[in-house]
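Given next, in structure tokens, is a single chain: the form predicted on its own.
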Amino acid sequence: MKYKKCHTYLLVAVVAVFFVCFSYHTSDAMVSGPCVNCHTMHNSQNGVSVARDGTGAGWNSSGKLSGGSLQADPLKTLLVSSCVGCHTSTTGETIINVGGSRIPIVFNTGGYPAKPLAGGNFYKVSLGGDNEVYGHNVYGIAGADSKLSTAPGRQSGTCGNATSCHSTLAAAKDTFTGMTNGCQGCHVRVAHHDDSKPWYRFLKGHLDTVDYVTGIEDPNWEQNPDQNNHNKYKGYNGPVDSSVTLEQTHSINSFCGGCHGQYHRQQFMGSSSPWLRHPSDILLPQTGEYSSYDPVTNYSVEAPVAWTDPSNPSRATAVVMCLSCHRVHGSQYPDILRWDYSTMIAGGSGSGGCFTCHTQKSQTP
């Protein structure tokens, strides 16, 4: 850790306890602000528990944790709430400022927000029933899917059995021996106080130190994305087969393929047109109908691309990725899509969505 300065606070309960809070270097993921915003030393204040979690827990309009229930037992790492509670709000805001700490919100309990962050929002999938199609079923937000018994496109084989953590994120974290689940099924190793880690948005595998996603993050988590303010994801010039792993590519597509491998790997997807499934981890063609979309000069936040080198994006290195069409957490459209697929009418005069890349298919013959 790198610190700029520290402040000592005095807490008086039964005895005097000192603790130290740090103001961290400004960065995209590193937490800044007083420790008390996120932590409780003993989960006790004036004889009352401090940690709050469970259904309905989240930040209210007064910047206080509300809803859920006070937790008699302390939470790991002395947190005031779980991953879900800390990144939930009962307001419509998607970035909450709590005493100088900026918190990205991925679950707004009162409705789908007007300005969702890059991953979208869990609101609709949390409603259950027919709304399951609108997001990932994550433990603490949504129960197991009633129609799908396992992750769609899950590849059989290693880590592919029914008890694998690659089959669902909705199971309790202690279901899989030695593994985490729920939010940490994808965000495996969080490091809120350390930006020196190479993995992007804590997207990390559980094998060793090299299985992670790389990328460059928008400081506002794409709350107001535009041509110059957006995430830059790592892609790979594939397509890939079973021998090409996340350790080699560090691609967002390879990470998604951990649970949805049949939608990503060459043997299920194909390697050229005519494709069996929509391709990912291939370069966006520069000719034909695709030539009209240059994400370097006219980046579409509705249909984003990845890059083989996010720090030096060029038209020749733009990559089709899973997130070109989908949100990660949830969206307001079925299949976690970024747009309403039912409005994509070929041979009409539409634009956006599928037609961002497939420009000629929207034109009337």
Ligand code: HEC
The other form holds:
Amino acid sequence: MKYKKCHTYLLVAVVAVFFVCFSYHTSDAMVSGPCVNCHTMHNSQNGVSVARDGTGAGWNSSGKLSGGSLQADPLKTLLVSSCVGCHTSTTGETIINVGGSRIPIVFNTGGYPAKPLAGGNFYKVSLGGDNEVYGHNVYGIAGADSKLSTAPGRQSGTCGNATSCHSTLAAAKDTFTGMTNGCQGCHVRVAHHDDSKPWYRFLKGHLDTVDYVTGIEDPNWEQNPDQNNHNKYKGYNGPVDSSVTLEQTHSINSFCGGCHGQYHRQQFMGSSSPWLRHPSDILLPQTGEYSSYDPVTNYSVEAPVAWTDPSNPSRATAVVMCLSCHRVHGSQYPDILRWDYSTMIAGGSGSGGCFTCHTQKSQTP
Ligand code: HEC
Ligand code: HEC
Ligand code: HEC
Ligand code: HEC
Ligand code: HEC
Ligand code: HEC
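Structure of the form predicted together with heme C (HEC), please, following the form predicted on its own?
And the full complex, kicking off with our chain again.
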């Protein structure tokens, strides 16, 4: 009897430890499935190349890589396609299942998907021309932006050469650092087989190992987000000056600030009302019109917040962030916004978007 009880306690303790470990696990990025889904040992089968890449390459409705062209030269790490090719689909699905591997899709070539993932989708920006305002122009998806010859708000001094990822993500390589650009201008160090890395969605700076973003990842990349299933972003109780870097904050805003510094630092943004640019990395006030938005009990996926401690979200520690208003890859709205800005009318009866936080600006006088 005595022993049984002891075992029960032990079991409860083990279950509790298991639960704590897994519920606070911040990174969930490990691939699964047969090697052959993603790798080719010699880039040859029956004497024909296996690797497929280039414009239009992506997974089709039969779960096969199609489009683009077969690559005579093998790809790095023996992969069957590039970052773009493997994360693209010619279907409307945003998570596809290839023989036991779940692949998150960020570019649907056939149209803007019904259920885009958290970062949005590169479909619209891929169309080029006037559509370049709908996303980041990324190598393999869109050519360089014709109006933006550098990242808006870029601070002078930070890697200013024309092919630097601080000026364009549409170049294959950064000639200054020699590093890969494109997707890897942001996902600097991928680790598809390693869950032990602390960084959120492979988002890192390029200085050393400590400049990374943290956060809690929704296992479905917000394909169906709701109150209980969504990413939890890391923010910081700023405003920040130049001495406060990504290494200290691990904030998603510091990450965007790496290329768009003037939109993040207090020198250019201001440090209290009246602000000079819309603040990010400041606490969402608990008073005035902001008191009506409680993201702990009523999280808005349309205008989300970050938290100073994503494992312990509280109303007092909710933070305004770049992703409160923007998606990152691409969206259906200009300036990669999360909603249609032209429908935000002061003194009308609008809701959502800006009004999620500025709850009194829609009220008629
Ligand atoms: C769903 C896709 C996928 C599957 C399945 C997969 N890999 Fe990978 N693997 C990748 C990608 C993408 C990379 C390159 C990027 C990176 O390292 O994050 C990679 C990199 C690697 C690397 C080099 C980097 C490292 O982590 O050591 C090795 C070795 C490797 N894979 C072996 C395997 C073996 C062996 C299998 C089968 C048991 C396998 N992979 C199955 C996608 C996959
Ligand atoms: C051969 C297929 C393949 C290639 C090539 C590939 N990926 Fe992935 N990637 C995957 C799969 C599968 C996952 C989902 C892993 C999981 O289940 O969490 C993934 C996940 C990701 C994620 C999300 C990680 C997370 O935390 O959920 C990012 C970001 C990413 N890949 C970026 C890249 C970049 C950048 C490259 C090029 C360097 C690349 N991928 C190349 C298959 C691929
Ligand atoms: C590695 C550098 C880099 C990072 C990091 C980065 N950006 Fe950008 N961003 C650029 C460049 C370069 C452009 C201009 C060319 C283009 O539109 O792609 C740009 C353009 C933009 C635009 C305007 C798009 C348009 O065409 O009108 C928005 C909005 C934007 N970024 C938001 C963000 C947000 C939000 C983040 C963080 C989640 C972020 N960026 C992180 C480099 C970066
Ligand atoms: C400007 C920076 C930037 C570029 C360029 C970029 N990503 Fe991302 N990516 C992000 C951020 C930030 C997130 C996290 C989005 C979130 O959680 O809201 C993300 C998330 C992801 C995910 C997880 C799915 C999701 O939507 O959350 C995948 C997969 C991915 N990226 C792949 C890619 C691939 C492939 C490319 C190149 C075609 C690419 N990314 C280019 C910044 C970038
Ligand atoms: C996630 C919440 C959030 C969202 C969404 C949001 N804001 Fe704000 N906004 C704030 C906070 C917090 C402040 C700073 C308030 C303070 O200093 O007390 C602010 C400040 C401002 C200011 C400057 C006020 C001043 O006193 O200088 C303006 C103007 C503004 N927002 C407009 C907008 C518009 C337009 C949108 C939609 C495009 C928007 N905001 C979306 C939270 C938000
Ligand atoms: C309150 C909502 C909101 C927040 C928070 C916000 N933005 Fe914006 N952003 C906008 C809107 C709206 C525009 C359209 C242009 C304008 O109104 O100035 C825009 C435009 C941009 C552009 C394009 C500028 C151009 O010249 O085309 C970039 C780049 C950008 N934002 C990056 C960021 C970054 C980086 C952050 C975080 C440090 C951020 N934004 C935070 C709403 C926001």
